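Below, in structure tokens: the form predicted alone, a single chain.
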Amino acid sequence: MDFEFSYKTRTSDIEKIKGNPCDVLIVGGGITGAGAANILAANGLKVVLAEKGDFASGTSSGSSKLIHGGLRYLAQGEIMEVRSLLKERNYLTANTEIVKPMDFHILVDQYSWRKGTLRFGLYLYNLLSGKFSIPRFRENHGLYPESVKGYFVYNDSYTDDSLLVISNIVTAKMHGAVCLNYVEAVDFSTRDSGSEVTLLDHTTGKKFSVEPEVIINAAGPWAGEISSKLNLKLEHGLKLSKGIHLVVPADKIPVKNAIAFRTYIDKRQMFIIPRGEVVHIGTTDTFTNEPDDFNITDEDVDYIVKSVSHLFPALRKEDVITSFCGIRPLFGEGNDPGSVTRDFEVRMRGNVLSILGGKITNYRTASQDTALKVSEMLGMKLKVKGLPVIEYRRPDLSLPERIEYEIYHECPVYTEDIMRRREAARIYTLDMGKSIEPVVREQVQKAGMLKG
């Protein structure tokens, strides 16, 4: 590949962007924001992204990794909100390397739904993802306790979450956007000729301001705190809700498929997904008030061993390697986090647009909605249909030429975003990445980076 895209290089584009206008100003590098920077460098405008941590270090980055239309969202009566989803499923599943199919068994026994509830729901499930498919009941035999009665089998997908955010980052960049980890927006104000905002750079500590014509407000869990900034109520209200994973060894729960299943606490579903060396097991989904509460508790790690371990006994407490969290954004009503609607919505105020709640499955529709919503502010026509597309791809390297090639095309700032996002080594490896490690802090000294 032929441009850079770097520690370096990030320190020249903020020389180059300080004190200057822009087209748009994007306020969050999580999925969303990826995803309209994408769009909008493709259209050709001035884009600026700053995120105030690494990209995808919040939600985008402790999510279920899941791309899928939602099961559970049939029974809420979400049907066009699932059939959506399945198509956004199915396109990065076509499109992209990083979206990958996996079988999942959804187990039937006395928590679960009925099983002709069941076989209707994922026939319906099939056939809003274009596929005419009569589920099959299979009978179990010895795979899982006596006390599952079968298991149907339907398909989603799953994904490297941190790496399809960075993915769009790149390619972003690839077209000419300016994106900035470590960049917080702190301060907002309107001129004649438009807007002032405010960046510090978190390395440096130095502020620096830029001129744009619109800014998108696609800080996820934190959109509330930038619409105050903003002097923008939300007159609905963000709701946000945690989601906890716990890692453990693969020998524990010895499954090549997914498995959903609902808990016999409290029939809240749940999944278990194989990932190489490790599965990964959730999640809780409980409202939290602040979007920085990653705190896991006892008993949080409790209730999903306890609700793991009635399928699989072999599993305690002790097996846990590691866990990880992500606060979902729901823009919506209810009292409870499991029914308010996954959708989203872009609202214009002005010359801000704030992307509410989604998904990171249907990440690309929101893209389109607010690059739809940029042209008619700037007055010019955008191209929307068939974007965002990646069109970043990382070669297949030896380890060592691979973090090499991740520093200077990823843009990393400190050791521990190759560690958890470039690489992710901290939660899909039994020992959390410590054996590639040395090998990682070798190539940053040798890149010059931020070791810290």
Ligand SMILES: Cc1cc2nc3c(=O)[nH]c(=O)nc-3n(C[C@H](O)[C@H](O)[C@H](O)COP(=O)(O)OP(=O)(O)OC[C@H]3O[C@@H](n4cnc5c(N)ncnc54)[C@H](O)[C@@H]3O)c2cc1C
Contents of the next structure:
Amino acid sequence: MDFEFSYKTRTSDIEKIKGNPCDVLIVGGGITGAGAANILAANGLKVVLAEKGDFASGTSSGSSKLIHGGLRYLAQGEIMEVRSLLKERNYLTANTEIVKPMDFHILVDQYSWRKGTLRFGLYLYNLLSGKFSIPRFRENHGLYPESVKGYFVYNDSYTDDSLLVISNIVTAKMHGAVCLNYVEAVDFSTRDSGSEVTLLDHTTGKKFSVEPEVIINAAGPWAGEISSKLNLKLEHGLKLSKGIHLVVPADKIPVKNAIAFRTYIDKRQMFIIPRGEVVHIGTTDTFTNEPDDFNITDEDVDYIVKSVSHLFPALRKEDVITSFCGIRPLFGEGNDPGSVTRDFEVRMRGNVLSILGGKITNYRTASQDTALKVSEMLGMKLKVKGLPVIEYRRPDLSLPERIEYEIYHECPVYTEDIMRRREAARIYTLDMGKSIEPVVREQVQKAGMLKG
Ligand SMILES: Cc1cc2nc3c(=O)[nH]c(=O)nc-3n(C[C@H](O)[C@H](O)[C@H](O)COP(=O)(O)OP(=O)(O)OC[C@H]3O[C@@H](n4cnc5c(N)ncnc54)[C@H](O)[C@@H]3O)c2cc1C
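Since we've got the form predicted alone here, give me the form predicted in complex with the named molecule too.
Shown next: the complete complex, the earlier chain at its head.
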């Protein structure tokens, strides 16, 4: 693939766009901003994306990493939403190597939904995904503690959330977008037509401006802050909910399939998701007022460990290797976080579009909706009628070659950008990436990138 997208091209890209007009400025480089950049650049628009940290450093690297219809949402009556999520799950699983199918056991015990309700729910779930099958109940036979009567098997998919974001960002770059990490949108001045936005490059401390026709607020949990800076009010407000996951060694929970169950503590649904050497367990769902509230409390850890050790008694709090946290940007009514819709809304106010709520699974539909609204705002016809497609694929290479490839094609700025998001070894490996770190540091030094 003949293109470079690196720390070096990032500097020249800033020089190129400084003080200049562009069609669209996207604020936020999570999955929402990345998908929008991908489809808008594919339509030939002059796109600038500014992300204040690294790409995917917000919620989009702190998710459960499931590409799913959300069986739980069926119980809330969100049938059309589940259908649309399942359609996207099917597409992404069939067409994207970084989305893979996974078997789930949904456990039946005194805390779960009733067996008959689950059978009907799974039947509907399969039907909505285009598959006719009557779910079969399987007896426990010693796989789980005696309190578990048995389980149903169903299929969903999982991904590497950071890589999904980065693949969309790189595809946008391949279509000509300027995507800048460590660049924060700090000041906005909007006029009847066009606007001026001041951007701060955190690597140099220098500010510069761009003049976009349209501003897209894709700041996820920070969307409320951006709206306030733009003097826009969000009715019902954005609700933020914190979710944490714990990472534990695979031998403490020796399962090949993922498990969905309801915790004995408060009957909330939780997941146990095997990821190679480790297993991810979670999650919590608690309202917070702060988009930067990544604090993981002892109470959060206890809640998850107790819930899971109820099924796998070998698990202790001391086994937790690490944890990760994300803040859900929810947009809708509801008094408890679990009851607020996971659907998205794209709002148009003057020359600002805000993409609010949503899930990773439905990022392409949110992007398509955004592209339609941008075309309306700019009075232009879209070339790409469908949903965004990922054109970037990282080749299979040896470790040093792969790291070098990431450095020149996926624009990491610091070592940790590779460790946490390009490789994500901090949460997918038992040694939290310690064994690959010397190779990463060597390649980073060779490329003259920033340390840290
Ligand atoms: C615990 C948890 C589990 C989840 N599990 C799943 C799941 O299994 N499947 C699924 O489909 N969905 C899941 N979700 C939902 C999904 O993760 C989110 O909906 C999605 O990641 C939100 O993406 P986003 O791009 O809108 O926000 P973000 O990823 O947070 O991106 C917004 C970005 O904007 C940047 N930003 C903010 N202010 C500025 C500024 N002034 N200038 C420049 N940049 C700025 C931030 O740094 C951030 O990177 C989960 C969420 C959580 C919290």
